[in-house]
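In the form predicted alone, a lone chain appears below as structure tokens.
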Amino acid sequence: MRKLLLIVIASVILLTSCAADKQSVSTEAMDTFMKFEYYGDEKAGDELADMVKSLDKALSVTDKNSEIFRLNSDGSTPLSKDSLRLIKRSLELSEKLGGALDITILPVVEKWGFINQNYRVPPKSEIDEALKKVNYNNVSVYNSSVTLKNGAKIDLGAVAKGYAADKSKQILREHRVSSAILNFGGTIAAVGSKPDNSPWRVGIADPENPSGYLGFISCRDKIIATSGGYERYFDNDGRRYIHIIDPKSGYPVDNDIASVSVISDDGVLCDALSTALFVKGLSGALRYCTENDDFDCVIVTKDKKIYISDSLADSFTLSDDSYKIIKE
């Protein structure tokens, strides 16, 4: 019986200190807002957003002392292990998904102005000419060295916060954190479960209304990364481009996708994957989903249907009933 009232009381204890040790930290990196909130060791947060900003430092293609800037500059030069790293699961991703989505799209994003906010609609001819410089192909790694070959220049954008995302689980194993939401500003890590236990419940935003959600995803230990034409675009003579670009024709995605959202416990597989199924379209994004089991996904379409993967039917709900739920 002393026994049992030790354990009782041990257990109010651990959950009374669950609760006090919540913790939040929120950083500007990688071009986003991001918030870290999690139950534990307050160090835990310090060391994930001087992660981002470590990552961001390297990675960034406008910061001229970063990793990325001058091996776009020179071609050819050493990287760190994370860069190394990084760009080699971002070249077979890129294989694997038949070029739907390219770390050396970077030329033709500069011409319409994504990377420094002079938006404009460039002539076919620029276009064209910046594509010659766009194939995965022109990217070779050796040793600690990458290189760069006809003109290519790279972007680690679309996975760049995946990455982070599967860092910064190393990070909390390491401060025993167990129970953690971690917002990377369009991908999500849900760590473990809240600490009463329940699953972590992760909205999916509205496309038509970003700063609500249409729909939510009840999760353990899980990792979701959205591309939406909504993040970011311009509009010019009554026409919108999103700034995510297809590699094969340069120009902005226009298809029947407003979002997709990938789910998995591979952060870098997540945003890879929610950007190439963007740039694949419908049919080709469904297509591949059912190919491929590695990971769930909820693709919104711009007539307001929702496709969602078979194993997320229990886990998902709807929030608003003008969107029409069709399982993959």
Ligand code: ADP
The other form holds:
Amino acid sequence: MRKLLLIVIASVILLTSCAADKQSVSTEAMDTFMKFEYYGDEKAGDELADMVKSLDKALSVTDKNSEIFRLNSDGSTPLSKDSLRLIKRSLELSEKLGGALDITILPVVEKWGFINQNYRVPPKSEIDEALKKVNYNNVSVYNSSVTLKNGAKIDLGAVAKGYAADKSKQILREHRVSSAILNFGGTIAAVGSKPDNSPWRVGIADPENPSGYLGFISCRDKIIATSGGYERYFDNDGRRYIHIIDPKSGYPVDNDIASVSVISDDGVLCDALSTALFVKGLSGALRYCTENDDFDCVIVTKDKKIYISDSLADSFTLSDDSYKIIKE
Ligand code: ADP
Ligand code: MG
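Can I get the form predicted in complex with adenosine-5'-diphosphate (ADP) as well, since the one above is the form predicted alone?
What follows is the whole complex; the chain from before opens it.
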């Protein structure tokens, strides 16, 4: 009887430790490196990797077989549920953000060489020509088809990783994974809490030394998207040109902001806002933050100030005291 009890206890321990095995899956998708760490079964990680790869296949602007490539070359096409959902949501957000986010930015992004890595500073005439095609109002959705007019071309690069982060929640639920930290290349999903029930600590990169962190956010069940000038850029004649473009001017953003991190439950919102608040610059971004309360943010300026939403103040820990926290 005692032996049986021991066997039962041993199997329960084995089972629970199996169920809570630490898994780590890495993959490359959406032009970036992704890493998924979680406690649970192996299959969940494979499904996450499949999900980001298939999203990439649908949304890529360079893969000739992608849905978005077809839309951009044909001007009108039926799309899958994911592409449609993401386009519709991005259009709503573009409107709400006063055009600081514009998913028709592609013709301008191409001019600067960010799509094929042939970086160059285009003459203003070329930028102005490309800008004529940029306007999210040139995108219309009818049933499951999308139509582009006036030469518009779509680039979902600013929101795709946030969408992947949103989709990951369903996969984890199906596999009963309640503790995970998923890195979609700068957009992080902190799912549940750590196995010991303490909150996840998500690092905010130091824009001046992006392999290090300037601070950490403690959180549970949140998505954190960061846009930084350091992510992708080129230098020319002593000037830095970053991959975030102001849709009004057609020029890479060069304002007082070094990075913007946005935290909420909604990955697409986080990703869209991190890009758009960057475009708006510090005063515009702070104004938007006070007028909207469905997210929190950490804005890091080039002169090393950190603006943090009130509700985040207790969960943010500064680890580099050359930065100064400004409480609004
Ligand atoms: P990252 O891809 O480094 O996480 P973002 O989420 O800020 O950075 O997205 C930047 C990408 O979005 C660019 O590479 C470009 O493809 C696209 N993009 C650049 N500027 C804008 C903009 N104002 N609105 C929408 N998309 C943009
Ligand atoms: Mg973004």
